[in-house]
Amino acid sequence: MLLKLDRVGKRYPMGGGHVDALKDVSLEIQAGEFLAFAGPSGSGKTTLLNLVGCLDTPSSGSIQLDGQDLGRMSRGQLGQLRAARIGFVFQSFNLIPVLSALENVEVALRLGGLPADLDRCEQALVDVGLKEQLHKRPNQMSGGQQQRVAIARALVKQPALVIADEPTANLDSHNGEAVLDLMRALNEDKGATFLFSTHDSIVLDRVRRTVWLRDGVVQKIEP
């Protein structure tokens, strides 16, 4: 089992009171899953991604990643785990504008404390179909190509977990479908676990399991 969430809650202060973004979420996620957290805005799906991605800590309950209790780790330890074991794909791509595609991917290795291996970075870009774009900067590429660079950057350090927050939000339907099909193929080929936050049918049609959230509570899990 890659992830285990046991009665997880997340509470944020608001005015003189508080708001519960997540309430009593229990869930098990196996290695190699291709899974989406879905629901309307404010349902808690991004909060849940932030917790399993070591970007935030729960207010109650526990989260285990590869058997490690995230609640017992310091902020520094969480940062090291995040850099070494988790890849991120964002809706806004988050590429460094002054760097080439190859250099953007190399940054992920450096941040993960891994040797700067240009051959490995080049192969990651070849794997996502960007053999001809290695030395182009983000402003010289389409949105779909930039998202492919972001996927290569997430996968180059061979993470246990890839977190994708609304990865198709800034893509047209054609590019969105191409990017999701690519992610599905990489999931099957590389074995990395993909977790999505989405309300996009392009994503929901391609994942193998969907966790539906509303008002911070798991409503149902399909299939």
Given for the second form:
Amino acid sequence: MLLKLDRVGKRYPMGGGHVDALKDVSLEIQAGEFLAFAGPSGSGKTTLLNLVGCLDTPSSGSIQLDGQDLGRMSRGQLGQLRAARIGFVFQSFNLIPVLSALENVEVALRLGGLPADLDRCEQALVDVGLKEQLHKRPNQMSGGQQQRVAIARALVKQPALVIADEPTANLDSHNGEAVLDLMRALNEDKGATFLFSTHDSIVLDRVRRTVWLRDGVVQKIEP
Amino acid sequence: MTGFLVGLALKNLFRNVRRNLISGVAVIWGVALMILGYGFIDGLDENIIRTEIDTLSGHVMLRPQGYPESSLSAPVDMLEPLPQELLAGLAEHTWTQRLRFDVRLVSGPESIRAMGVGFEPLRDPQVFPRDGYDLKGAWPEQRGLVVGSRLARLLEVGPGEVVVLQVRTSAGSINALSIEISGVVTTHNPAIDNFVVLLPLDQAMSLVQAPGPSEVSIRLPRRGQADAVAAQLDGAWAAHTYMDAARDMIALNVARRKALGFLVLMIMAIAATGIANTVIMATYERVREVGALAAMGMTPGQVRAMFLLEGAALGLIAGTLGAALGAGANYYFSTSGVSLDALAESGSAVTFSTTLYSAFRWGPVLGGLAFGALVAALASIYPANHAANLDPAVAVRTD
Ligand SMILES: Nc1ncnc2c1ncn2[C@@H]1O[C@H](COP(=O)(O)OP(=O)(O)OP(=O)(O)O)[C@@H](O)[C@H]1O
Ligand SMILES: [Mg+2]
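The form predicted together with the partner chain, contrasted with the form predicted on its own above:
Entire complex below, previous chain first.
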């Protein structure tokens, strides 16, 4: 089992009081899954993704990644864990504008403490269909191409887990479908685990499992 | 990783060249002003010292014991012939003697107070070189008067005309001498050009009935020898070095340096504010990017280093531009000089040359450059910390 969430709660301070973004979420996720968290706005999708992505820690309950309890880790340890084992694909791509596609991918290797192997970076870009765009900067590429660079960047270190929060929200439907098909193919070929948060039917149509959230509570899991 | 961070910081620096240049302008000006300003003050030091040596004091000056230090009055009632003991000590040096006396210069209905200087026609130029002088007429060999150019202008006299010198003799009586002007000199030292008339020593001594000169000046091969020679000769007459004469003027430059230092600090404070502001704007613009890097495992220390490097590099580049500008201007003024004639026209009795050359030294150039970079790096500390404390989750947030 890759991830095990046990009665996870997340409470944010809000005004004078607080808001429970997640309440008693228990969930198990296997390696190799292609899974989406879905639900209306404010239901806790991003909060949940941030917790399993080691960007944040739960207020209650426990999360285990490969048997390690994330709640016991310091900020620094979580950072190391993210660098080594977790890839991120962001809604707004978040590439470094002054670096080429290849260099953007290289950043992930360096931060992951891995040797800056250019062949490996190039292969990651070839895998996402950007053989011709290696030396282009983000502003010379379309949104779809930028998101592919982000996917290559997330996958180059062969992470245990790829976190993608609304990866299609800034793409038109054609590019959104292409990007999702690409991730699905990478999931099948390389066994990479993908966790999404989304409203988008493009994503929901392609994931193998969907966890429906409402007001911070798991409503149902399909299938 | 360090090389990577440096590379990224430098690339980020060129993202907004115009904005960075604008915020770097204060550093450029500050550094340039610092270099040029110190160049001029150092140049003024040298100017004062050199002029003092070359026109008034020589390297070492000897005067009768008890002769007033102030150059404003020149009593003749306390003079004596050169002591034998002193003459023996002078034998190995290049030296000359002068007699100063207070004089009233009369031409028709006009008269003006001046400083008379009796000089040895042959030996005086060996101690006080006349290379830079502009002379209308000629130096007298036995009899005749050379008048400082501004003095001549005020009295409206020139070579060939006759003036009357009125003096008080060593015995206290009044004496006068009708004398033809043989030359009008511009030494470019206002203390001479505005106030002094020169005539041969013998003539001067008989005019004021002085038993001896008021001073002996020595020219040495090197300035550095002045203290030792002065110490050696001090005895029957009191020995001073050129520094004793220049000291008061040099002391003014200490105050000038402080004022300049304060001005530079003010400019640098403005520069620091500008740079801090620029780096803060950069951190806000790049929130998502930095969040993404932090999400991918960049440590707060690395984020901080990245922005500090960017600020320091901005300071280094602006500092280099400022140093180049300051050094270039300073070099120009150290070879071409600036004219201070207008200053001399105000009737100044202060010794300096009216052409001021700045002093070019590498120390302030490198110091200014390093100072610029340091100020910029310090100014980046706060914004860099701000970026380092950024929550990686902001990169994910969609709003
Ligand atoms: N940092 C925070 N501080 C305070 N409240 C927060 C914070 N992050 C999220 N929340 C609150 O937690 C709840 C869940 O937010 P979350 O962002 O997880 O929702 P979401 O399902 O991702 O919504 P969306 O579809 O709009 O992205 C919301 O009520 C939100 O206002
Ligand atoms: Mg969300």
